[in-house]
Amino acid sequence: MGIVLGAVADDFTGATDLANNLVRAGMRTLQVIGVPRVALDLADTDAVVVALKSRSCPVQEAVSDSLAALNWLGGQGARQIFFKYCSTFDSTDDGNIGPVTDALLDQLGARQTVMVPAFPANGRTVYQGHLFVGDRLLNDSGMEHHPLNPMRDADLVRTLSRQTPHPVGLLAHATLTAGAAQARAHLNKLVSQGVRQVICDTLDEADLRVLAATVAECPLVTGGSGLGQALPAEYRRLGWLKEVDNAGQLAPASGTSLILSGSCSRATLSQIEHFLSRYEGFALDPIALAASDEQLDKALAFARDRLNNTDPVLIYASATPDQVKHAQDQLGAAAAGERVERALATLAKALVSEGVGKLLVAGGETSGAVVSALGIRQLRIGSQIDPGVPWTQTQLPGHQAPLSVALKSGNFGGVDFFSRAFEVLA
């Protein structure tokens, strides 16, 4: 019969964000890292999320990788494709959201798709096409300081119009509240005008349910993970999905607890501050990392001295915008980020081999580097820590017990996330 939903996610934390909502809505979900090269047993799987590292890479690379994922998912019988990007619409004026969406539409032979970045449970809403983070417009939320994709325009119709040669439309809230039939009629009117990508206003869970009812049978949907929590109910209504118990059950966790953070978001900085009020942490500096291996050796020694007790250990390169700018001025933006990612990935590989069994990683780029270094190819999705962030598990070669992994988008999680995450797992 094949899987019901096949998702193409543009980074690793975004993939687990979507997978988390699918599991919570009753879909047995597997996350794979990159396009699988071997056959997978998907007998007890309703959804597969292919995690790519395509958010910030060159446009043509993002398009090529996304099409490869689409083709693989089509081969698994996926009834619907979901292109997952960040709820803060992270991109540049060249892409990659617009070009990838256009390429997926062309490959599927589809005429239109919706763009639903909103995730109300995490404070991401869209009104009159403008994206809000909490009560702030996107460009005044801290995202304007993002080191890779600074977001300085909250008008998503305008932002997306700079990424595609096709007209971009809006499904406004007034139309959405009239119900799925009215929303569908509006989309049909827009497609007759050549509008392929439609930004959708979304203020709450009720709006997500209307959108899901509107687009559940469309070949392609796109957005943040909010839409993912509403679609499974529609799949059941259509007879595509059966009820299952405990869709997110994992094996018991074991081993010591490690946090690696490369995110520089406001949320993560607050989480680090809260954690350091209770426990110790080790701060990495990209300039020192570039100078020698001494700081990396000190970080390893710090972790090894503390990983023999029950408390989680934190090593972080998260920094304020001024600190990030200083490092980028000294090393170059790309080189500074690469130094941090390489160091955190090296730490993960060494410490997991020495007994870390519960690993929390903060930041999309950092998560990608760590997952790649560990050679993780699959993640079974488990219970939620905070909206958008679940625990997952994988089995590494040569390890008797599974590794429990949480990949956190920088902007997600409450202020006590780093300490509470391990209480949830226990």
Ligand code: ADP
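Values in this document were obtained by computation on a predicted structure and should not be read as measured data. Positions refer to the first chain, counted from 1. Each form is matched to the other, and the largest set of C-alpha atoms that superpose within 1.5 Å is called the rigid core. First, how it differs from the form predicted together with the ligand.
- Each of Ala183 and Cys264 is carried by its own rigid part as the chain changes shape between the two forms.
- Here the chain moves as two rigid blocks between the two forms; the smaller block's rotation against the larger, from C-alpha superpositions, is 20°.
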Second form
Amino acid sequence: MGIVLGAVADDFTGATDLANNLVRAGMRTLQVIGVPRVALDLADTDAVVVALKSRSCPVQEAVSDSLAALNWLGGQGARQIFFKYCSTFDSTDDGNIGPVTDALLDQLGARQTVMVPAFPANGRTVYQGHLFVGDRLLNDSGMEHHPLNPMRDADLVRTLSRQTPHPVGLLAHATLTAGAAQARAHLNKLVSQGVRQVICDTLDEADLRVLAATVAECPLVTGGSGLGQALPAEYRRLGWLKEVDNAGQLAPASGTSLILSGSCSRATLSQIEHFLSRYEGFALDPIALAASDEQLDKALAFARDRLNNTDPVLIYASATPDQVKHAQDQLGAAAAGERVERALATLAKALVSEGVGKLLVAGGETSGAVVSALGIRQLRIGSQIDPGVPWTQTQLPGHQAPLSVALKSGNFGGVDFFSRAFEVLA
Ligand code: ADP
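Would you mind generating the form predicted together with the ligand now that we have the form predicted alone?
Let us now look at the entire complex, which starts with that chain.
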């Protein structure tokens, strides 16, 4: 018997978000970074989420990477494939959501799939095919200014129609509230009209449950992590998934505790301020980092001096918008960011090899840099610290004990996140 669910996620933190929801709904979940190149032992695994970087890359690359992930997941026996994208449907008129979905359908020999971006718990809902963020339409939510994929049209049927040559359909709320049988009948009618991709209205958790009941046996589903929360109950009903006591059970954590932060988001700055009122931290400055290795050496010495006691140690480049602007004016925006990412990645590598066993990284790009420097290829997903951020665990080559890792993207987490994260692990 293979895994139940195989997911292809179009970015790293989106993959973790889905994996986190699957664990919370009772699936033992592994997140892999890119398509694995070696055989994995999946005996105690119900779901695998393959994290790709296919949200904003050229269409052909997104399609070929997604198909490679699909083929690998098919080889692991996945009963259902989930294409995970952002709950704000981040894409351009060229793609990549439409073309990737078409390619996955073709490869699976399937005729239709649903598109369920909604995540009501996070205020993302869809009504009459229009996506809302809180009480605003998508195109009036701030997403219209996104640097890579500005979303200027909240009508998802129209948006998706620009990304696929096939007609796009709608499963409207009135049909959904009539129940799964009605919803399925509507989808079947659309199939007979050649509709391959169907945008689904979703207002709340109850709608997600009806949708999950409607599509649990389809070869392919697509959407945000909200749908991931609802599907496991259906898998259990079908007898595909057994009950486990704690799907997020990890091996006991060991080693010292380190926080590396490259996130300059508002939430992270408050978390740092809160942490520094109780514990010690070392501030990195990109301008000093660019001038010589002296600051990196000082940061290493600071951490080495303190890492043997029980308190977590923080090293951060996180700074206020004015400070960031100053560094960017001096060094250039890309170079300033790279300096910081390289420094934090170097510190992670050195300090993990010296006994750090619990590592918390703040910042999406920063997490990517640290994960790749450490050579992490897979993460077993544990229990949630705050919505969207679980503890995870990985086994690094040459290390006896597993490394516990939490990767927090910018705006996630409550103000006491940095200290509480280690308390919940203890
Ligand atoms: P978030 O998830 O909050 O967006 P990211 O890590 O994705 O965080 O992005 C923050 C970016 O800012 C990274 O590229 C990081 O290297 C850069 N950065 C961090 N500190 C500074 C600083 N003091 N000056 C300039 N850039 C910085």
